[in-house]
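Next up is one chain by itself, shown in structure tokens, the form predicted on its own.
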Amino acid sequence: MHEYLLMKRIAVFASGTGSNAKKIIDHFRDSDLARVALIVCNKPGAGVIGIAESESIPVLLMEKEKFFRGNAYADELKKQQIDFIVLAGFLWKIPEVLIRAFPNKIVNIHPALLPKYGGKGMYGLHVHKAVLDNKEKQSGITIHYVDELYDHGEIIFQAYCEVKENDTPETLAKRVQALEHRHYPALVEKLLRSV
């Protein structure tokens, strides 16, 4: 009971399928130094409602006006004795009361290597649309700490995948999730560990 305690309470913000709150989900679920305790969703019918639900997790279903003109929901995250916010494909940029109420506390991952392709409209196939059409030789992803500004905040961590020629939007979103998947989780244990 003493050490389920000491746990660190993980919050992730997902709006969409939900594949890399379940690899952090799946990355805690035998932890002795975190778990996922929160799903935070701004979209009903979201896939990530769905999958917080097969695993017992409480989903605090966000209300755009609460979110932007009030207290952005800090109060309920405090209730929850939230520690630390994951956001894994939260399109919503968050407001600068919570990034108080959290500070260097809310991390971020973009499937693009920041600050090129980041800000906003910039998320999922846009993004990697947006590569190609620039004919890059590499993307991959950013891990950075979240800041009032969109994909803007202190870079943590990026990792490269190669742009081949024949790419869709579709085949480097593809290799693009799989370095999400691979770094994310373990990069979240690492930061909880020097919280």
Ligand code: GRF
The other form holds:
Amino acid sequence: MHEYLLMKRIAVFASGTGSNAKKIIDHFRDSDLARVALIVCNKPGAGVIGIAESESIPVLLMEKEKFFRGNAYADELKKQQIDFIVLAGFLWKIPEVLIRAFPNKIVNIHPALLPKYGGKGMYGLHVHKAVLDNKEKQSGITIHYVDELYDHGEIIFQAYCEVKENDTPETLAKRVQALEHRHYPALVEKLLRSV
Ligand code: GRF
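Now show me the form predicted together with the named molecule, since the one above was the form predicted on its own.
And the full complex, kicking off with our chain again.
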């Protein structure tokens, strides 16, 4: 069989600028293990769509009604032979039907040290603001399996960074983002090697 057919096919779900999606695309560009085969997005005009287009990666634009009331596009993802789902700034809660269709094959990254600073409304600068308001000395990233609650599934990996006294949500966000970019692609690869 042609090598390409044996490759694992990753779908990256993202609704924002897509900087993590880009890092993951780059990481697997010449890999013999996997490729980013699909970008899934719920926001027309999101930055990640431009990235997908310039990389010639197909985009699946999801509609709310079908995502939450249908079978969350599980059929479509299976039809596209997706093996693994990586959430990178996807803000909709993943329905149970999709989790059941991809057991232990959906991961998310969160820009803080869960279980603190997670849950509904804890995204983007809100997270870093809360960390600063609580005068935390450190923050970081959490990569976890996805279950039917926000930011709740089993934690796979965490990395830490310092919170500096003069940090703003923006400066802290930058430090945390650097950790995301350093660790997420490599961690996805590690997980793919074991599925
Ligand atoms: C990241 O901070 C990630 O932790 C969170 O959403 C953000 C996505 O950023 N889940 P980007 O679109 O990859 O730049």
